[in-house]
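Given next, in structure tokens, is a single chain: the form predicted alone.
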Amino acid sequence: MWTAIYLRQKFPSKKILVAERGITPAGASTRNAGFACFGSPTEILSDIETMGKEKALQLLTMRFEGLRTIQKVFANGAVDFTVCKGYELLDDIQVLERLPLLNEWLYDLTGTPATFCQQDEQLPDFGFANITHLVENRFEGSLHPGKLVNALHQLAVKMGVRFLWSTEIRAVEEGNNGVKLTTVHGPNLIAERLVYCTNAFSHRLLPKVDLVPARGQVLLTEPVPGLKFTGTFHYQEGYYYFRNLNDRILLGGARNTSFQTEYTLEQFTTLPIQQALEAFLYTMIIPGQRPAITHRWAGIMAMGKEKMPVVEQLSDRSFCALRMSGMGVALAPSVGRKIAGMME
């Protein structure tokens, strides 16, 4: 939808159509945990080691600017956007030793010499167990994924973008006069240009793209009386993430406990991952308490050999904007703007 909006701005006389295979966008767009974040220190440092400093900071810039775009385009209340401060739970002092250099690298982006600040003194107030260090980031936030998708849809429709729901594309054939899209149930579609924005589900149409689906699982507790913390929290390079949803705890992740089983397009929760999440919840987040779990769900992300999104022209008429690496909320505005900028 971000891509459609930017294409409409660039080509006001063109017909822009979004073909959505489901009755709603449900791959990850409405099934994530609602984090409006651009990364935790351990994740960023890991990205620098694997991607190199230049690419890692470029990716971070895309996330940061994407979140700013969401705030600029939509009133905070429309999508429940809250800059609530983010924190990373640490038990590795070596990461703390690298914070000054990381903050130096991020100064031009965030405009502050202390993007990440050590705040160990707040740990007793939050009530966590088995955690020795806490790092704060005042730029982190949260939002309501469903409200964001709804707001994007309303804006796109207002701008003249058309939508076809429950329209799954089975095959694509590119010719001299356009692109033919064969749908599962008909009718077939003809377009001048095509952009693949199907993220983790793209292998069915683009088998050569470096992309693997990765399931993210989440749970939500019943209200916890006297909940001690507010904000968004990360642990172990973001493989665990949680936040307060009013007085409930929304917790996701644990994919690193079973990578191979989570490389899947199956959108259901599994006992091993849910048990790992519950163990983290009951032993580290709220030790000594066992609130009931009221909701569980899963969404499908897209990963690859590196985290940089695939934003490319595939042929004379086809483009793709794929592989958000679990940061689609933050990346989508920047990626949509970039892919629209590639078209003439």
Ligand SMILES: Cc1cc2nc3c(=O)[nH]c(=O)nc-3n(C[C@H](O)[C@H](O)[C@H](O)COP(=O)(O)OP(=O)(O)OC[C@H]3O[C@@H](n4cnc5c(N)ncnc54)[C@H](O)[C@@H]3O)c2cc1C
Contents of the next structure:
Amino acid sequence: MWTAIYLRQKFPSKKILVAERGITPAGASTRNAGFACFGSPTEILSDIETMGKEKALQLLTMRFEGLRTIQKVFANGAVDFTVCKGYELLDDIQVLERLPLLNEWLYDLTGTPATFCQQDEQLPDFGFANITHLVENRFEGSLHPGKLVNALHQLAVKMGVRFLWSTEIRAVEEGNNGVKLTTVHGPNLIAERLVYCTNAFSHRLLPKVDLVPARGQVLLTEPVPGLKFTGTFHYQEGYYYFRNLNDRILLGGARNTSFQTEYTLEQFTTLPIQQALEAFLYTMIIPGQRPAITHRWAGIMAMGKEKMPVVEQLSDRSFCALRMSGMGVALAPSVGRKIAGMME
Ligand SMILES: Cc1cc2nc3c(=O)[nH]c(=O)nc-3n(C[C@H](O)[C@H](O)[C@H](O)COP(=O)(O)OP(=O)(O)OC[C@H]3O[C@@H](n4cnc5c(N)ncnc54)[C@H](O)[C@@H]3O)c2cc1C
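Next block, the form predicted together with the named molecule, ref. the form predicted alone:
Full complex below, order starting with the chain above.
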């Protein structure tokens, strides 16, 4: 929808149409954890190691600018955007030793010498167990994914973007006069240009793109009386993440306990991952308490050999903006702007 909005802005006289297979948006955007996610030190340091410093910081810049765009375009209240601060839980001192250098690298982006700062003294107030260090990031926030999708849809409609729901594209054929999109239930569509924004679900239409679907699972507890922490929290390079959502605990991740089973397009929760999340909840987040789990859900992310999104022109008439590596809430505004910028 960000792509459609930027295209509408750039080409006011063109017809812009979003074809979506679900009766409402059926991908990760309505199933994520609602982190307005800057990123945690272990995650960023790992990205620097695998992608190199320049690319990792470029990716971080896209996220940072994306979050700013969300706040500029929508009133915080409309999407429940809260700059609640983010924290990383650490049990390893090595990362702390690298914080000064990381902060130096981030200075140009955030304009502050202490993007990340050690805040171990807050740990007793939060009530976690088995954690020795805490790092705070005041740029991180949270939002309501459903409200964001709704707000984007309303804005796009207001700008004249058209939506076709329950319209799954089964095949694409490019000719001299346009792109023919064969839909599962018909009728077919003809477009002058096409942008694939199909993220994790792209393989059937774009088998050559380096992309692997990765399931993310989440649980939500009943309200926990006297819950001691607020903010968003990351552990182990973001493989575990949780936040206080109106005094409930929203907890997701644990994909690193079973990578192979989670490379899937099946959008349902599984016992092993849910058990891993519950173990983390009861032993580390709220030791000694056992609130009921009221909701469990799964969504599908798109990963690849590296974390940079694929924002490319594929042919004369086709483009793609996909592979959001589990951070598409933050990345999508920058990705949408970039792909619109590439189209003439
Ligand atoms: C559990 C979980 C937690 C997450 N937490 C966060 C987070 O806290 N912060 C963050 O930044 N990101 C998070 N993410 C990642 C984020 O949700 C995604 O990166 C982002 O939503 C991707 O947006 P998208 O529009 O590219 O893809 P999607 O939202 O997946 O949209 C793709 C759409 O394409 C449609 N589609 C696919 N194929 C076809 C077809 N052939 N024809 C028609 N329509 C089709 C799908 O139905 C879908 O609606 C999380 C993801 C998950 C699963």
